[in-house]
Structures are given as structure tokens and as C-alpha cells.
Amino acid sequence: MKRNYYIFSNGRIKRKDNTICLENEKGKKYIPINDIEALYIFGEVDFNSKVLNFFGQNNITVHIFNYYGFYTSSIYPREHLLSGYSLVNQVKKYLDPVERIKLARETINTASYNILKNLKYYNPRRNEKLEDIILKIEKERKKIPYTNGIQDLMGTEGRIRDLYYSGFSIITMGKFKMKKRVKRPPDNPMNTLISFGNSLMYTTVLSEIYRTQLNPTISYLHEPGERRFSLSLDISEVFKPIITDRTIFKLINEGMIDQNHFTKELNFCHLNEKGRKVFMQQYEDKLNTVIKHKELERQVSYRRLIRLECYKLIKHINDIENYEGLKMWW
């Protein structure tokens, strides 16, 4: 089975027969091309066009992160699962305001359900201190079917997120405190973990979209724009509570990550290399976790659940079956 590779070292990546070779002062490391699902580059790495062509021929997406570990871009190969029929229908759903808001509402309805699932799991384990947050989020959720347009819906989503994040300090027992969500740049370890995890989620979803007939630039909740894959942002909303947030809670609550894994500068905080490696390991473990799918009645990984979510969207835009987001049943 193919897998993701995370490159933290500096060096040069070259093609060597049917492998890629990472070469630096420590030596050479060879990776069979058929073993690669996607590449995540955190180090300073040089490529040449020969190896980029090789990635493209083998449908490998390469995600680039900057010095501070923040996502900057992806090298997205030429689409190989083209479907003009699905593309036209995907655009039609976006252009129809009724159809668009229907999909956007279901996305937030699903994301907020999964958020509540996390809060309700921890509430009895934290002496019911999350009860007030849960009640307020449930109140906000009731507004979702009545939101008047995308902006109104995004406002509801923002209030739910703010409430959810206000519970993170309780869930992590005060080990990593956060007064409010700060993104650009994150100002403390908790905000850094959320930003880093959300970046990984975005790239993971993008890699899965690439394996389907969906176009990643046409979305329904987030406004499509230039230089971003907005459908990846939409689908990520569903999976952030399931994968990213649960990874963060485990890292902190089980003491796998602490203040020594961060570098702090003036109003700025980022994970150091050791911290990124710890995070990546747990994140990858979470993606590979398997559960029994209640409809398929077989074991599927969390990563596979993302692909299945893409397939559900394809069925919806082609008017085969209405989209219903993945709500945690376990």
C-alpha cells in the first residue's frame, strides 16, 4: 500500500531509475516511486524538471511547507480522472444558489455534529465543565437550516468554532492555554498546533480529491478563488474534529508534546523540527486507524473515509444520491 513520505532534511531530490533519491551530506536515501502516495517537504530541497516530470507521470502530489512549518503550496499533477460530465454538474451546483447553500449547510451541520461529539466525549471526563459550551453550540446549530446565504452561514460557523476553541484549554486540562484563535501568525503553542494540523488536513484532503473526478477549485461553503483549492477547505471542515483535533488532544493529554517542541519569537510561535516529527507521527497513525464502516460492513481507514466523502459528493452533484456528511457514529 502506498504511503505518505515526510522529508525534514535539506538536500536534493533526484530520479534514479524507478526510485527517487534524497541526497545530502548524510548520504543517499532511495524511495521506490510505487511506494509514494504523496510527498510532504519541510526541509530546503532542490528539484529538477526530470524528477518533477517523474512525479507527474506517477500522479504524485507534492506539498511544500516553509521554514516555520506552514503550508505554502502544492505541486498538483495533471488531472488523470477527467470527467466533463461531473465537472459541468459540479459547476451547476455552485451556480445554483439553492443547491449551493444546501451543500454548504450540510457541511457545517456535519462539522458541528463532529465538534459536539468531541465535546461530549470529554465533558464527563472534565467534571461537566464543557456543558455550557455544548449547550451554546447546540443552540447555534439550530440556526443552520435558517441561515440566509453563505455569509450568514459562515457567521454561524465562526461562532461555533469560537465556542469550540474556548473548550480546548479544558479538554487539555490547562496544559496549553488559548484565549482566542490567532492564525496569522499563531501566537502560542495551541494556536500553532491547530494551524499546523489544519494545514495537514487541507493537504491530505487535496491528495484524496486528486484521486477522484472532483475539481478541487469549485467549492460551496468557501468561495472559490485564485491560487487555492477551496473544495479541500470545504471537506476539511468535516474531518478536522475527527482527525486534527483528536490528534492535538492526544499529543497534549498524553504528554507527547510540550513547550520544548516550540520556538517562540516576538508575537510568533512555531513547531520546531522535533515537534513536527512528533505531530506527523501521530497524525499519520490517526489517518491509518481503521474502523468498521456501518454501511460497507468492512474495515476502512480514516484516510479512506475522506475518499468516500469525495465519492458521496460526486453522487450528489450528478443527482444520484443526496449528500449527507460523515457524522461520527463511533
Given for the second form:
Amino acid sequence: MKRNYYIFSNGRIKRKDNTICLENEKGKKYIPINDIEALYIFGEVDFNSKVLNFFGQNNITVHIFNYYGFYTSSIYPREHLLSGYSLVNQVKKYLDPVERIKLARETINTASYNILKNLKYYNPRRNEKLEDIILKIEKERKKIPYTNGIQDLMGTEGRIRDLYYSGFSIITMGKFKMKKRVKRPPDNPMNTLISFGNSLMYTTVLSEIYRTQLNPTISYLHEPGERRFSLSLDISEVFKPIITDRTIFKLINEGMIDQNHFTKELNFCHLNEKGRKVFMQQYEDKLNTVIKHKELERQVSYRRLIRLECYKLIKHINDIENYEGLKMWW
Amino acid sequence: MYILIVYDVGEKRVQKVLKFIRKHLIWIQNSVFEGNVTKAELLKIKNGLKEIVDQKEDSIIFFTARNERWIKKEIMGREKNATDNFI
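To test you: the structure above is the form predicted on its own. What is the structure of the form predicted together with its partner chain?
Once more the chain from above appears, this time first in line as the rest of the complex follows.
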């Protein structure tokens, strides 16, 4: 039942009476420590080591975003679910090129399945204009099992994504035009939304990985690098179409977001506070949406699905059950 | 589940109860807290409170609902403390 807390206001976060208190000129606001899943900080906030210790004790990750709303860092508590056995197996799967590409392929396979699912959902609603893109993606998708090497697979993935993004203006009925995906910095509102959404996805997945025995730095599709949690990039691929893209479409199609939610002076490359809030609220709603899980036979939220995905990965790594990505069945 | 806790305890213990429940739920009014918890957490809250209060004198009432949506919340006058997670 724990929730994410998003802090947009400025002030000082204190440990007070064994719970968290945000103090600013408006007064004190207590946040129940047992209700915090993760903390997202967008405002300008001070805190001291006492608070960090307290977060550590309660296994709370803190994600920090800069002034422009871009993800910069996380404060990640000491690992508390350690499993040397799993870690060794996780690395083994990475070192074996055959095993590695198997996992990487399945990730892309699943991601592209979910991408197609999105397009197929919107196709009849947009007078079949997406037909062309769907066919092209399906063609690319067939190549996945025959790719040799990660580079090749990444190329296929890139082409699928380009095709997919070219369909965005049709899905949003031309309200937000986008020629191509531009990052660092995004050059138009649509790219801004995607960047922002993806950075949120990345942190959400990281918080979930943290609750399992997986090591977030060892990944299969993305090259494990220095100083980044690349496994969460891998898993995010599966969830981007399901969670962030759907949120973006909803925001635009229902007119919840418009030009006023971006900073004009910066060439629309950044969401202002109002925009961020609207986005986060919808994103949060999406994460809490429940669906009936076929195998578990009970209601699970989208957030929970991310955790289940991690569990599936653990099972694969320890050779208990082959990993099969989450393909949207609803 | 969604719970609402209302308490009326002796003056000496008011602060203790307040500080304890603040760790789990959101304060909405003097002596009133609300929030979403799991069954286990509710049990933790109850056990914690048992330690603090004097059961002969004090009274604490728990309202529970399976889900927040089965309860309608209406506020007249000022909302003293918002319960959402966007701060």
C-alpha cells in the first residue's frame, strides 16, 4: 500500500519524531515514513545525513531531478536483499554470448509486441492510417530471432522505434508534431514528454529491482557501463509502451496538456511545474491501475507487473524457468 | 484497506499517540488520521497503540473500508491537510 511521494515544493526535509517532515515557510508537512515507497524530489530541498540514514534504515530510495525536471541521481540504500548465488548466475548469463543474446532478444521481442499492441489499438480509431507502420514493424520484428550480435539487435530495435515514433503524430491527431526522436535536449514538446516519461519509467523500474535480488548494474540488452543502472534500462523497454506511451497519448488526446505546460523560452524542451504535476498524476494513476492477472488469478497493478517481471528474470537466471516477457494480453 | 482513526485520550498521552500514528497515517484534523494500509500494518498500529494508551480511560475508534472508493469524503470549510502524494 506504500505510495510514491513527489515533492515539488522547496524546503527542508527533516527527521522528526521518527518520521519525515518537510518544513518550509508554509509550515510543516509530515509524511508517514511507513507509507513511502520512494521519494521523487523536483523542488529545491535540503537534507542532512540524519535523514539519509533514516531513509536507509527504512529502505527508501530517493530519486532526484534537476531544475529542468531531468533525472539526475538516486540515493540508493544499502543492499538488503543479497544473494551471492543469484549474482553469480546473473553474471554468468551475461558472460555467455549465447545466453546473453537470448535474453536481449526476448526483451526486444516483448517490447516490440507491446509497441504493436499500442499501434493496433489506435489503428481503427485513426482511420487505419497506422496500417503502413504496423506492417513495417511486423517485418522488422521477424528479423529479431536471426540477428547476430547485440549491435545488430540494437539496430533492429532502433528501426522499430523510429517507425513507432513516426506514428505518434497520427495517434495524437497532429496536435503534437514530431519528426524524429531527439534527446539531450529534446527539441519539441513531444520529445520532451517522451524523455520525461522515460526517465520516470527508469526510476520506477529501479525502485522495483531494488526490492528483488537482482543486481541493477548487470544488464543484457544494454551494455553494462560504469555508474549507471543498466538493468533498469533493459526492463524499462518492456514497460515504456505499456505505461509511459499510453500516459502520453492520454494526456494529449484528452487535452490535459498543451503549450502552456512547457517553457517557451527554452524552445519547449522542458516541462514547467504545472506540466510536470499533470504528467506525474496521470503516470501515478497508470501505475496504480489494476488488471486481472491470468496466472495469478487476482488483481495486480501495473507497478506490481514490473516486480513480477523482475521475478521472472530471477527465475530465468537461476535456470528455474525460461524468461518470457510480459506481452500485453488486455 | 482504507482506515480512519479517531482518538480521544488523556492529555498526558495525546502527544504520544499523535507522534506514533504520524509514522503510519496522514493527519487530517485534530485527533483524526486517515490512510491506506495493509492488514499487517493495521495490526502493527493497533499493537503500538495498545502500549501507549490506558484502555480503561482512553478511546480510539478505527473505521475501516475495503477500499477508499467505498467512502465518500466531503469537506466543509477548510481542508487542514491534503492527503495526496504530491507535495
